[in-house]
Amino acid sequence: MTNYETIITETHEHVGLIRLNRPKAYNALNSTLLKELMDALEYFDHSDSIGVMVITGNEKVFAAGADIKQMTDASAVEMLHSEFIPAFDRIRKIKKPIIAAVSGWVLGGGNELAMSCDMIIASETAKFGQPEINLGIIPGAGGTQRLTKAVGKAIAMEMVLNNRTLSADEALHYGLINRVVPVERYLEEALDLASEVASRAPLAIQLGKESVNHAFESFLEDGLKDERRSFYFLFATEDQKEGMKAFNDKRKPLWKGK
């Protein structure tokens, strides 16, 4: 495989590792890091050895949003022609399951991310969130859409608006996650998952994924298309600007409303 700047990939036998490596970043995503990573999932998806993906990041953060310093002066127009928002459009086009195992942080693009996956294993430590708000925005790639068809209504608004996190047992009361483990365990159970699935019928694991994912993703194309326009949107207001350049200066954000 090629090699990569932003990620590590491997392969444990039938099931293809990728290891999102920014940490010094938080492994936040930039254009990057997205574009090498959906290069490997398509690897891995049309290689005929491997039957099922794992992502992960490592113990203290899985990833902690988009790389904020790359939007901060973007203008809508802008935000609309970028690679950003249509990477996560080539995860839903992968044919095998890919399961997320993720600890510590998982927040923002890194909640979306994990949410694009077909199963996520969590470590006892992990804080899911979509802090979006503290920016000006709101999630632009698919986060209000999945994540009130996984936790419900009430918590998704409680997560949007107010910068609500979820640990690891309320992620998995409110059914966003499959399992919790110790954190020294949680990509051994998702390798182990991953496995013990790509032993499977390959036809009937693809069409399952796909049957399911048609289940809950009825209706989502119309509600991507309703939150990408406001997402979009927000960029041609001062609050957005105000928000990130708060973020990056450490610092409060005085809201306009403008």
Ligand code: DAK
Second form
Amino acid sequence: MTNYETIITETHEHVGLIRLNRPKAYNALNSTLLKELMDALEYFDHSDSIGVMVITGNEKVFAAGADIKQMTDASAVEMLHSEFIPAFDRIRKIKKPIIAAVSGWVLGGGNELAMSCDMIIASETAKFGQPEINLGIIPGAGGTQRLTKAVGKAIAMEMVLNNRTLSADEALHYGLINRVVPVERYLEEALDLASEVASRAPLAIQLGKESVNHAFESFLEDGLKDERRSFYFLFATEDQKEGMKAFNDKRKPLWKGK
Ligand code: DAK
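Mind pulling up the form predicted together with 4-(N,N-dimethylamino)cinnamoyl-COA next to the form predicted on its own we just looked at?
What follows is the whole complex; the chain from before opens it.
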């Protein structure tokens, strides 16, 4: 396999493991990482010896979202042409099951990435959130759609409008994730689950995934279009620039509603 810059890939018998590896930037999803992640997923998806993929980060962070530094000065049109959405569209086309093994921060695009996987195994330290509101924007990679379906309107509203974060136990309670395990075991647990699923009938697994996703995503296409339109629009506002600059300067933003 290719030598990647921002991810590490391993095979564990019939399981393909991808580790997000930008620890200094809290695994922020920049365009290189997204491209490498999707390339690796597609490679495993086409490999005869792999049945299931696992995506993980490190103990402290799964991913803290899209790279704010890369987006701060972007215009709405630049965002429209960014690598972010094509990457998320590619993950939807993966046929084999993908399990997210998460620990620590699972934020913004990081939570959207975890929700784009088919199952989520969390360490007891995991914290899930959509903090985009702090930056003057909204989730733009399916967060408003998949989160609402998973946890229901009440909790999704609090998370999207007021940066409520969910602990691992809360996330389990609201149906966002599959299991919570001690931090020493979350990756092992995900690999065990992946290996069990990988031992089953491959075609039935593929069609099972497709069918469950169909039930979950029947109205997703329209919702995603709507979400993206609003997301891009926000990059034409002063508040988005202020929100992201404030994050970079480590200060509180001053909102103008403009
Ligand atoms: N981007 C870039 N750098 C990040 C980052 C991020 N998302 N998160 C953390 N970092 C960097 C910090 O800047 C810092 O770098 P240095 O200052 O050391 O150079 C380093 O990681 C450590 O962060 P902190 O010093 O802040 O560490 P703390 O432990 O104090 O806090 C934290 C950890 C994860 C709570 C905090 O870093 C944080 O709040 N991070 C930002 C989380 C966030 O706002 N995430 C949402 C990002 S927006 C799109 C659709 C969707 C999206 C994009 C496009 N299209 C439709 C085109 C998605 C958008 C997002 O995800």
